[in-house]
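Below sits a lone chain in structure tokens, taken as the form predicted on its own.
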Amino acid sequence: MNHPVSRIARRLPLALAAGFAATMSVAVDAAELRAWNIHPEGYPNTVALEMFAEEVAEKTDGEITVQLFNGGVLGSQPDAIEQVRLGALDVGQFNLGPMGTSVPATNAVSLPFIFKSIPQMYRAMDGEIGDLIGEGMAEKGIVALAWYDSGARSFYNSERPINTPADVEGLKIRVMNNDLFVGMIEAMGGNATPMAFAEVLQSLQTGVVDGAENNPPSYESTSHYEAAKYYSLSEHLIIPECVCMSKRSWDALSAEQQDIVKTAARNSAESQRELWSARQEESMAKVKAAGVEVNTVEDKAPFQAAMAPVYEQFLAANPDMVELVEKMQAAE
């Protein structure tokens, strides 16, 4: 029969539970990890996280369970990142883009054209690049367990296909409110227009902007393809996501438990990537059937060359990231 303290501890984030039990001189015989996730039920990331939770419970014989809180019900992503850092949440499934404020090392993946393709991003993040970014995350209290795919953002507009940087010249392109992305458009001679995502469809319909940029499922599910019939697969932003754990919670696990949790996360990442790829294919098939003209940017070298001033400004403000960026640029 479990001690009452152990039952109470299971309701707390793992790191807090361990500390509580230690104070009472009672071992925690089971723990529940509270996991934040912004995506809804049925979304590729959510399905993969469910697989992660099932494997952790199975491989630990129920000693560790994962309770998923989907749809951002525990707060916004920036808030959840801070809660994981502090140990108030045990696990988070985050996009690395918004993490830059708290974890500067993750800003490198938001540089335009830093990755050449999604497969190259996989190899980089599963290897030395991911390890280096993970070290920077650990310094800020977050342990990276595995890397998920969030697709690649590409340009779409109502005027013409984009094959070279010159094709962007003069176009009014909506971007996220980030100086990096504003600089990206301006470096190609376009007019960057930061605005809320919810305003994009009407702005495309009324001509406030000529185009925007996003991944295929977002382009399709928002009906942006109905107003912007040219979709150019530039894949200029390939920002991975992570399954992350609070370092406090991670340190409360035994070495064997850590191995189980990390292995389960990496297994779930393989499944998530397959699910995401299938979702993208479905979206692309739908927009093509609706008459969208889709082209693939075969040569990204001119775009990467055009980003020189963007990189110079970024590295001038972040000189400690020069080596990491150089390694990312050189990655095969």
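Switching conditions: you have the form predicted on its own, so give me the form predicted in complex with beta-D-galactopyranuronic acid.
Single chain only below; no partners, no other molecules.
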């Protein structure tokens, strides 16, 4: 019988294809990895993912291909994280912020002001701290292949510049899906609304929220700057992102294929970090030219002090994270 297993398998997520091949007792010799990405074409992360896809296809002689779905067309980030965990999606380029609900270890990087700078974040993520967080992710079904840069997140809103925590009081601020971020806004007297990324623009335009927070490239690429003209550089969150693979899909690869995929992801991360710095500058220039009022928060100490209850609550509820958080705080 001419049974085109590899052609059928090609159309399934790799994890399912592997299961299918196992029942048929035939090895999967070709697979297409479906990859979720929230960003549009031309965004640094998208360009870097294209490089990842190209390298994987080239080094496996087309055995493994990566099909990119950009712009979040496969669903919201919290949903996509679950799908990657289950193996319904093979790859996801995720921010670690919304991952905390299913992968507690990632919450360490979502604590406000936990990293002192972007270079410090790189060193931590490329070293022991990144390994520890990666282990926590693997336990929950996600393999962290490489870490992408996401800069620092700052507040923007349609009401006023933010210079002190008191300026946040009374503002309705959209946050990513994670109770930690709700606590962060409430600690300053604001009202937090967790919401999917795709819904933020309309919510800003209609006044459902007064503001949100993000890095310059996302503030710009989403056109949020057109609806919220005060951008206050508080840099309260430095949350890295990952090229993540479903553990199920990963386990279906041979050791050689795993090596190729991981190396390609790491190479793409190097490119992403370079593209990122260039885009940050371009985005800042673009929003300023469009009339956005940008202010630098000169004194971050009151914001950091306001976060004390967020840390206290988090550490009380997660005693197993105390050691990791202390390591991160002590990191150079």
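Residue numbers count along the first chain shown, from 1. Rigid core: the largest C-alpha set superposing within 1.5 Å between the two forms. It should be emphasised that the depicted structure is a prediction, and the values quoted were computed from it without experimental measurement.
With the core held fixed, Gly183 shows a CA shift of 2 Å or greater between these two forms.
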